[in-house]
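Here you get one chain, nothing else, as structure tokens; it is the form predicted on its own.
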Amino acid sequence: MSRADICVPCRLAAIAAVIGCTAAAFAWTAGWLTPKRVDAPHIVNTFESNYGIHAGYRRNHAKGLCVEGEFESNGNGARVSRAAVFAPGETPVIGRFAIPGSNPSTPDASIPVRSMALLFQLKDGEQWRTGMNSAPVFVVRTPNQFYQQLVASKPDPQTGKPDPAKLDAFFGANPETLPFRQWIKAHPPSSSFANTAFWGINAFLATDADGNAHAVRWEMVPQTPYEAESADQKLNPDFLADDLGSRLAQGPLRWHLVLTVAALGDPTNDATQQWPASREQIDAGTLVLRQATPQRSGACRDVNYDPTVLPDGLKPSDDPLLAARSAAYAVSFNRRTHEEAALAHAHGEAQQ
């Protein structure tokens, strides 16, 4: 497939994102775009009234820990992205490991997904920033079918756990789910964060030099081979943690990060679509991760991992879960930093 088989109609996607890529993230939030359907506040207020409010902390993948590191291009990533981030070099990296939920104390044997965050600082001031889990796909394809899956998965007060039958008829109605399903029930969860693969699920406009946009997704793939949690891991709630900061006390974990590139027809606004694995793929270079500290204190505390922070020579695409989730994240990001604000103020006041 030759660039010019694809690039007329990403170039036009391409410009349109730039447009209103901006515009589209507030529009959600303020349900500008659905004023009869779901919009972010309507998602967050979903999460708390499902499983509480933890102050100071995420809506969702609440309990992680902060990791630091570097990113070393080989300059592959140049083929399809004029990104500075590609250009062979160093780049300084903030980063998550996180699980998805909204408690903070939830065992990390009760989630089969693993996440990673990453804020790539580039030179010139810009930043790319990016939310990755362990599934190629994602479990909905639209933000309203999101809104219906926390609706079906409320906690029963009786059990504290959703109802089969609800959860059973979203899926039923919801036959988009499937490649999710399987792909969780096929794949036991990791024993680490280390060993764990993390797809960007949503797929990008990358522009290079020349100005020919190809549609691209990303995966970290990681050195450290794969091994299934273990049945003595699943007795430690905390044991992801507790493992990183084992392997990281021995030295530097590294990840490939793989860029795949959309042929003619692939999917761009499908996130529970993979593209066919004969698709070219690009060995942009290594993530370095040297370190780990709690979340409270580390780099990453006060980080919006919007998907939607892109520097010049990559861009969102039609995916509507983008804006979806830029418009979340700010009102989780919102929330829990004055939340913040009003503990430390409150903790400030008792010292007096």
Second form
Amino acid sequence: MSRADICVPCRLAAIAAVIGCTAAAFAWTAGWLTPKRVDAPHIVNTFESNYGIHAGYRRNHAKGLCVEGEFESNGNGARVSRAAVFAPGETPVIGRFAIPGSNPSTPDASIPVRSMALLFQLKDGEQWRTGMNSAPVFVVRTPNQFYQQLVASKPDPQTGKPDPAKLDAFFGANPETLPFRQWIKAHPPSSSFANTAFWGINAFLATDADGNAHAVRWEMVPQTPYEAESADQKLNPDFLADDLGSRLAQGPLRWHLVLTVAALGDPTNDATQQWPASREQIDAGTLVLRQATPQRSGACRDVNYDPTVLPDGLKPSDDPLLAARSAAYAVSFNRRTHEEAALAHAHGEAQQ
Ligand code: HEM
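Given the form predicted on its own above, I would also like to look at the protein as it appears in the form predicted in complex with protoporphyrin IX containing FE (HEM).
After this comes the whole thing, all chains and molecules, with the earlier chain placed first.
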């Protein structure tokens, strides 16, 4: 059997998985899965009306930079997933570090959360894309709550800041937000992308070589010890990018990819809840990041880190945030890439 023959079933499975996810995302975009029809364009429009349009930038996590490296799998992840990325060996990775928010010039110290997004380029053209945040839980459980929170966060034109009374009313009406708010209060922001742990938060379904399904979540655990953001750093609006550049000039940075395996009954549809600490953890290998580039010119610029793009051996769970993320990221991606093209065109005409 040739290599191409071997790959036909896995290609078909990958295509089926992508079509399945796309269908779910499309249904959500069209508002079919939500009684109040809060759809993806609505959510992205609300980002824009709250924080303005920053042409060519992501509508959320706008400030960031591209990174590149590889994932060194030790083979342990194969216990739960037959995905080729978990077989022993190396997979090239295109990544992006960022902070949440729609403004690409926002000072780093104004945001307590950091993010890491990764695209694993598997052999045979399969991809695994994931977007992770620096907290183990998400603030809301449903896309509708995400939208309501955006509405409640709209900056007051007088102060330029959200109205605390509206935010308090939202949090009061949505007690699911408590674990996230408590976690953020108890964990001061980190001094560096390099010493931050990143969680995939949403649950996924892994399928092993025998066809058994396992609900999993994943985390990137840094080799660099955590330190809190310092008073000096707060004076530099871009300290996270500056810090990363100087650390990478000294050598590569590493994280362990840790899979947490659910026990029967652990919820897979609630990103506001952590699973008990006693759950099995599998150290699946090491992410090695070697270089950073500005996002305007880097390889991550035109990547949509849609978390439902998964290789054979990983599938979305029933978490309602996943289809909503996929649909919203597509709207954001389409708008920003159209703007990029228009900007490039205008720049070309100006030079003629
Ligand atoms: C309904 C829930 C959510 C909505 C509507 C939403 C919306 C968005 C949008 C519009 C973007 C910009 C995408 C682009 O243009 O490429 C984005 C980026 C991002 N989101 Fe979400 N998000 C949601 C939930 C989450 C959750 C649960 C996580 C963490 C697990 C997360 C992590 C990220 C990350 C890491 C990025 C940046 C990706 C990059 O660096 O390109 N989001 N989000």
